[in-house]
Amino acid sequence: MNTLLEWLLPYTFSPGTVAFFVLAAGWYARGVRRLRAEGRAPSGWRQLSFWLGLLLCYAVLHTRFDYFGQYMFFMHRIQHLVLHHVGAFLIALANPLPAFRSGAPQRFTPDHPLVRALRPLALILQQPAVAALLFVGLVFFWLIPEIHFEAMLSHNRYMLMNWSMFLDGVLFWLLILDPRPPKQTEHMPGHGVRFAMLWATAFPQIILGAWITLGPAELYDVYSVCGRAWPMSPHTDQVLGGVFTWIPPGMMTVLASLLVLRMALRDSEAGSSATAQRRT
């Protein structure tokens, strides 16, 4: 029981994480509440995917995982997947936006100042080529070595790195995975631009992961110099970080190609019934 506490608690504490993942637990729950008792209730699996997805983040971020994160190259690239890519991903999978704002305050209308101000950077950020630079763009750049040595002996640096990962990768997904028609939804892509964005982000990871993993030895040196947490090796160390930067995503690009393709067929299938109906 001790031991279990001991990984449940986390390693550095932080108000604002606990806070933050407490009032989109409250938030998205309330929405649900709400959304049931007007019969349009997201549907089992879809909680289920928000739920694993937020639980999944929480974990890497507020745990002792985060120790781990800190002291562990590959670790920290475990960490970075969960918050980039499988908990974002599952969480955009759950298509919370309906049960976010039907659980928010009344006071956030459309209205409210700061929704009207925030709605302009909204726009810019679901440009297709914003979002896909964006989604790649800030995989590179905190692993750019010398970025990556700042970061990790700076608290405020390492928060801001995991912070921006997060959000970001939970924006992205939520543009490739939103189920709305691209045709009823303004300034949403069509399939055909969510695949490109998948496979135009995907092969400057696949490459970089592939550079880390048969690059040159001790790259990211910041883990010997604050001593790793296992008696592993620098080269082991960095040979598994890249294959978490390499092989996952990859897998992760290849899932969502599927679930952009299947929302495609069935548009089109929507689309030609429709046609049909028309004319008869």
The other form holds:
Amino acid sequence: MNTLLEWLLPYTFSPGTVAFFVLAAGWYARGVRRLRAEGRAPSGWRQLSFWLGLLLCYAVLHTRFDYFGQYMFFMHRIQHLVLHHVGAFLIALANPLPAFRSGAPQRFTPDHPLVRALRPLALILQQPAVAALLFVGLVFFWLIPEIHFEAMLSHNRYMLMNWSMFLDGVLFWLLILDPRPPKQTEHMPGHGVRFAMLWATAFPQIILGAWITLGPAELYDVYSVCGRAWPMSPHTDQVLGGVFTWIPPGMMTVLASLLVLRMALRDSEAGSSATAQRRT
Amino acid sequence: MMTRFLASLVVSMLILAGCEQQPEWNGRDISGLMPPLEFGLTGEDGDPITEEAFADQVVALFFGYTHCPDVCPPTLSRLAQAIQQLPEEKRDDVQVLFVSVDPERDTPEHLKEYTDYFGDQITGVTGEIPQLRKLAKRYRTTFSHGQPDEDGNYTVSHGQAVYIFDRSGKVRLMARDEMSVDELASDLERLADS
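Shown: the form predicted alone; wanted: the form predicted in complex with its partner chain:
In what comes next, the whole complex appears, and the chain from above leads the way.
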């Protein structure tokens, strides 16, 4: 029992993290309930995807996992894999925005000053080039050895690093996996653009992962300086960390490409059958 | 035209940077990255000790244990040699805080014997495991104990960093392995003078 508790409790307690996840879970659950009452509840698998994604992100940020993420390079890479490529992907795959809109407090109308203040920022971040650059740029930025060293020493920078990866991951995948046909709103990238975004971000990351795996020894010496969670040679740690930067994100890109392809086919079928109907 | 403009921009930036910057430290500057010195542990005399015992002194903090075969002895001896290089009146302004993360074997008496061997300005401290965990976490490091062999000997893995605090207790530098005794002494003297 004691050990179970040890695994579940955070290494560093963060009230902000608790508040964020409680709010996200609460708003989503309430939104689903309201949508169900209106007869447009999200499907079971979409709900499952949301909860699984949220749970995974919470687990790597606010349980014992975070301790290993701080003192093992490859565990840190798994943490970012979950935050940026897996948990964020599952959350976005759930298409959670309708539920959030419905579940958030009623005062957050489109005219609320906070919503209005955030809109221009959201529009900039949704530009395909900006979103893609940010998505792969953040991976590179936090892996610059000097930057990485200081992020692992300073609690504030460490939090900034993890949260920027998580939030950016959700934003990027929301754009890629948006199930609405692209022409419905002006700001949505088309399927071809999404395909390009996926591969433009995947290739640099694949090269970075391969470089860490096969490249110079002891790129990230902070884990030797500060001590590892358990004895492991710096070389093994770096190779494993490199592989987790290299392979699984590439696989997520392949998966996302298939989903985008499926959406494109579905829309073109819907389009051609609509044309066919008009003809008859 | 554009190249000339860029070139003059770069040159002027270099000049500005040169004017503003203090000479580089030999160690890694980590000012502001970590909280100030603060701890509650047990001293070499077996009594409680806090950071107040080192008020107005430059402190070099280091985690280790006395049975350490490789990292601790050379680090402590380099710090001791660096302090010996300071002018005599400044030596007592610099203190090395050796935090043993092996309280099982490192009793206060044993710690005292060990640190006295290296020099007068080296103080050993230790404590209960939760106290030590708290301090390690504060400075973003960790330690773990290996499995004992047949004779009951075990190794302890710990960080290699030496954290250096200025007289006001603020964190300033991280000493690196490859720093020479001279480089270490020069950084310590600069901090003691400021």
